[in-house]
Amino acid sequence: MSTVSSTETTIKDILWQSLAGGSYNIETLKSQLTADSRFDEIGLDSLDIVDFFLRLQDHFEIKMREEDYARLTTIKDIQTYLEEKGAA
């Protein structure tokens, strides 16, 4: 059995935040999000994908490069990179 954790959980309510009112179905990219699951893969497309970090910056008071949005490509890479920057 896996827990997810306080930070995942929080990373994917910014990430259906950013996506609401765009052409998605939430509820289907909830069903197939998991931690690995690479935003591209799911259909997202780069704008969407700035807005997510942009959103991630202001909820966790850091300041992110735009060389990293290129290596984040999941959920598990960004809280990854929130850990090593001790937001998470």
Second form
Amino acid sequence: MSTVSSTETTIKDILWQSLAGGSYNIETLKSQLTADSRFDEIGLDSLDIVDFFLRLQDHFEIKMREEDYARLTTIKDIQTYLEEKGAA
Amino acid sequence: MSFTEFLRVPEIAQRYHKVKQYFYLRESAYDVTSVCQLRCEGCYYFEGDKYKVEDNRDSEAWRAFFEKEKARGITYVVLAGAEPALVPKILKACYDVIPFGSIASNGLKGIDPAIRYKIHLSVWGDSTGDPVYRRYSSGKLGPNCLPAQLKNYKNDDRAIFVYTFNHENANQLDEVLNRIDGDGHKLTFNVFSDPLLNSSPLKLRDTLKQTREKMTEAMEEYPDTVIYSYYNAEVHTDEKSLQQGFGCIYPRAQQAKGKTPIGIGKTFRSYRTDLTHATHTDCCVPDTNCADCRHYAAGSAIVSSRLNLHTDSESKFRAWLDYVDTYLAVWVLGYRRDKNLYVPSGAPAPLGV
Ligand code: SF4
Ligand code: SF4
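We have the form predicted on its own; now please give the form predicted together with its partner chain.
Now the full complex is given, and it begins with the chain already shown.
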């Protein structure tokens, strides 16, 4: 598995942890989500996205600025962001 | 400790799991009529231009409109105005389409019990203050709303009373709380927030500390009746307004700051009675001065959405959980608040609620 896809897998795993216990059908989401899916278009709620970003910060030991939240709208955006920060 | 570490503390994890189930709520607000029996001092509805539009009184047009709102992803409605109880057919049309929401009412007229929304009954003072702050539109002294509210909502689980603290009425709470507690109802707090254009004498000036003390005293004395937390009291009586303390996420504030909206900033609309809305007034209290905004509805959205500002210490995260637990108990029918997780030093140990 390439480094990129392993990061993608980790990001997705963290996303599923964030959404657990909420109002989602995780299996359906898993089948829909691609690296380019926009979080709002697949129906993720804003607080769940914040939860997701907080978990990413803990896992990758980085600090994300709030201004970044609005522009990180897909798994691919996050992957690129982590790479830029040297965290992926 | 970090966010994921906080979630390993059992009581924190349990509360987070409880409130998380409601993260999906996506709200919008609707002024359903411009008619009201009263003209309360500083009422934000009768500020600005929004009340000057022509009311749409066709309940079928409203029904079709709410269908579109539902299709837009709205899962929670806040019906306000002026006085929603005066347009029962529109309330019914809304409830038929979106069965989750609340109504802000002065309580002088009852609302069909079949409409299972939470009903927020506004109280502005005791029998000496309420009639002065809430006059009839003719300018005559108002009716003192509380006795009528208690009669119209006797044993009604939809009702929650909302006491608005203003510059001078902190001590009027005693009489009000006593009667509400006696009737087995719940009470929460609002803080008067100054209108944008016409500053009101009711604006809190040097009484924020006194207000906080009164809130805390009431919470401790009536833990089963008062739906509020220590953190609510801190946030809503801080020298900083909600906007200054947390940054407001409503479209109105986001547009004014030229920011890219996220979350509720994208989806929230404040519709007028002619079914139009405008981004520059899209917040839950349009025509309120952001620099003085301490409104309970504003806080419910602003503070709750700012999870990320509450994860740099365990006590802050606990405080945020109390705030969200309170907000849900105020806005969601049947939701029960738990004991406070955050207790400031010097306060008594939390009591079960
Ligand atoms: S009852 Fe409500 S809508 Fe009517 S004037 Fe008072 S605050 Fe405004
Ligand atoms: S009045 Fe309050 S809720 Fe409305 S935009 Fe200003 S800060 Fe936000």
